[in-house]
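The form predicted on its own is given below as one chain in structure tokens.
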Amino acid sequence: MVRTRFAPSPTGQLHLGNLRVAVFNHLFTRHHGGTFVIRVEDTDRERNVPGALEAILEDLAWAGLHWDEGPDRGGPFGPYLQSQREERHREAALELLRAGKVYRCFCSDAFLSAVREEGEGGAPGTGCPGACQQLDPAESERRVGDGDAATLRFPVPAERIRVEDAVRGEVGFHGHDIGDFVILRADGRSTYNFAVVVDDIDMEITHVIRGAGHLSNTPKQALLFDALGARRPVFAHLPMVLGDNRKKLSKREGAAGVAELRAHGYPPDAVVNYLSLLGWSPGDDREVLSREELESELSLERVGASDAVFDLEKLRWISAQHLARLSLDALVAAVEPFLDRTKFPLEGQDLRRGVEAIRTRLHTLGEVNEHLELLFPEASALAAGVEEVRGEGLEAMRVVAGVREALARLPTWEAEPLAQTVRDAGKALGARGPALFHPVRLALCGARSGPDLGLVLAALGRDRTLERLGASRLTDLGLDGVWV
């Protein structure tokens, strides 16, 4: 069975680069009917942020990336907090020591720093800078017994290390460029690469899908899998995602946080859809895919190795397409949490018709208030629109009065008959195009353009429409009814 893991560190908010890795793991796992695991890498205690883990889990749940095992729900391979697995890491490191697969290193941090400063640390080289690997085992034991601090180092062979990558094919690294590396610090804490491998083995992870930034860790981890007698997982390194500045997308480079996208009202299915396209293609020209389509079709075979560029406008476009696919009732329910009810106290049918009028303009749910202002502008904007109508002269005022009279005769108030009535009134008045629609829109909403006029009229309702169209006070000029 396929088992994947997403392993966030609770050092801050989840950003889009992180979420993209989770998206690929989740979709790939669901495609194969496998198990998706959340494992938290929280051993860097100084950088851990209180509440960050809870926020990360909340963001993942919002995105619909529901996990099967994790710190909040347990599972057969727990614990799922790396900090609670430290004893297991030490035990595994000592097993390697007893098997002669690692050695004790007594080089102090000060000595290692001095070596680097002398220019001998640029290319690590194989072996330990202090030749600790050549120590007699009895001497090593004696020094530990005397209280000398020692790390455990893994000896890297001076040969080419080959790793098969599901995205990039075979990748190779030379041991000389890696050097012997520490797996257990002098204080007994495991290093990142060792803890990850031990946890992946214990949790039976079959596929390690992650960003290209982890590629340099892979030869060390591959050697550790081999040393621990475990089968290597399938490694798949996703292409790097770049920002507008062509630098790697990251928190430091201004990558949007998932919480920020939520606040703006991007639908989660749209975000998942867009992130899946950063490195993967369905093999045709489709760009808008449902969750079900993504889970059915995403595979590592169609993941490319070329860098992808994050395009906010493309995300906005995909978001608009997903919103357009929603039923009106579903869209109304989705926008309600974003609605500013102090400005737009709409309920029931009024809210439904208001959302229907503006729905084609929405890129995010959070834009609902901006676009509702097209229907319900400030009083000053309405007054300015009326003044524009009056300023355009008698013909524009005559058009508004004629349309108002025609609408007042309607027995029902639905979008299509309303739009047709406006057109018929314009024909009778000899007004068409801008000569018809600009004055009417200015009187209704204080602007020359906007959503479909029939939908606008339906959303405003009979009383509000007739009141606004009557605001140009053509009766003051003795022109009431002259349109016919």
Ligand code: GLU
Given for the second form:
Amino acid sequence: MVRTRFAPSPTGQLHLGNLRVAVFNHLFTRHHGGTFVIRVEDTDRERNVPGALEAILEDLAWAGLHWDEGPDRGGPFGPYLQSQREERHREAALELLRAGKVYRCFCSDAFLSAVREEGEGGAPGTGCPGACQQLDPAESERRVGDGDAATLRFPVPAERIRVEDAVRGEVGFHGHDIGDFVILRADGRSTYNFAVVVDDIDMEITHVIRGAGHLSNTPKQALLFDALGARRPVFAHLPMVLGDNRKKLSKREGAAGVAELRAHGYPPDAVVNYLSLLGWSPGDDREVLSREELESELSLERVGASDAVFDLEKLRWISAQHLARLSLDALVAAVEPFLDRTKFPLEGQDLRRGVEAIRTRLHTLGEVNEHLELLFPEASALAAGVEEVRGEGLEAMRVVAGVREALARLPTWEAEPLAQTVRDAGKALGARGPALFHPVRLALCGARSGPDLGLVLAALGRDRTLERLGASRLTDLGLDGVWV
Ligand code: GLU
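Right, the form predicted on its own is done; let's see the coordinates for the form predicted together with the named molecule.
Zooming out: every chain and molecule, the one shown earlier first.
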């Protein structure tokens, strides 16, 4: 039975890199019909930010990464806030002490940093600089009795430590490079690596899927699993995600929060799809995958170890592909929360037709307003379009008026016949290409180009269309109708 966990720290908002880790855990778990757990690593009290946990959970829910156990919904392995498990961590550390698997270290912080500064720490892996491991147990007991502060240190063997990684294969570390590390601080609080391992054991986590940045923690954690008599989980370290200059992901590129993507209106399925491709591929050239496809296909075997590069343009492209796959009704519903209704007070069929006209241009839902602007520009932009038609001369005005008359005769108002009517009118007027479409578009929307003309006309509707096309007539010169 697969059990995975996503272990955010509530120190700020969820970033894309973290969300990718959650995506891999979630898809992998769903693939295997397992249980996905949220465990909150909140023991670094000073860094915790009020409200951050709620925001992280909201972002995860938005992305559709629903969890089976977690701080808000409980579960059989709770509590799921690490800060509420401190007693359990302490107990587990003391158990290791009783079993002789860790030793008390009386080296004070001041002593340790003085030694470090003088560079006389000795080779790492040779114990603490005070050689506390060699202390006689009775002496150690006596000092604790006297109230001497002690940490608990894990003795790292001076040998090669091998860790099996599902992505990288066997990874080797040398014990010397790690050195004996503290698992319990003098104030009785567990260190990070120890808490993680105790919780992973207690929560029966079978697969630890996380970013490559945690690889250096893994030998310590592996040794702790061994010492606690637990089976090591399957470790899988996802490749790093770099910015396009192959350096650390910058804010501009997407180190920015998930909240920002939400605000822009990237569909969650597209974000999950894109993030799944940062380190994994389906093995063929497909790049646009539905959530169902991802759940059925994602496997750790196909995760590569080489760095992935974040590419905002690619995310935008994938987002556009997901939007293109939606039915018009679904797209309209998705777009509605992003609509600026004060500018575009569109409802019902008007909204539907407006969205239909611009849908092929959308990369994100949030772009809906800038594209609707093409159909419903400010009055000043429309007036400028009319001026341009006039500026082009009588021929352009004649074309607009002729097209208007032809459209006015139509019994129905549907995109395809509308476009055909414009072309036919152009033929009759002896105008085609730019000579036909530029004046018509300028008069309609104030610009020489724009979305599909038939869809634009359908979206504007009969009254608005005829009114706009009528605005460039030479009424003011008393020549109205002369050119029709
Ligand atoms: N809390 C860690 C983080 O936010 C995750 C630790 C882990 O996955 O083992 O990166």
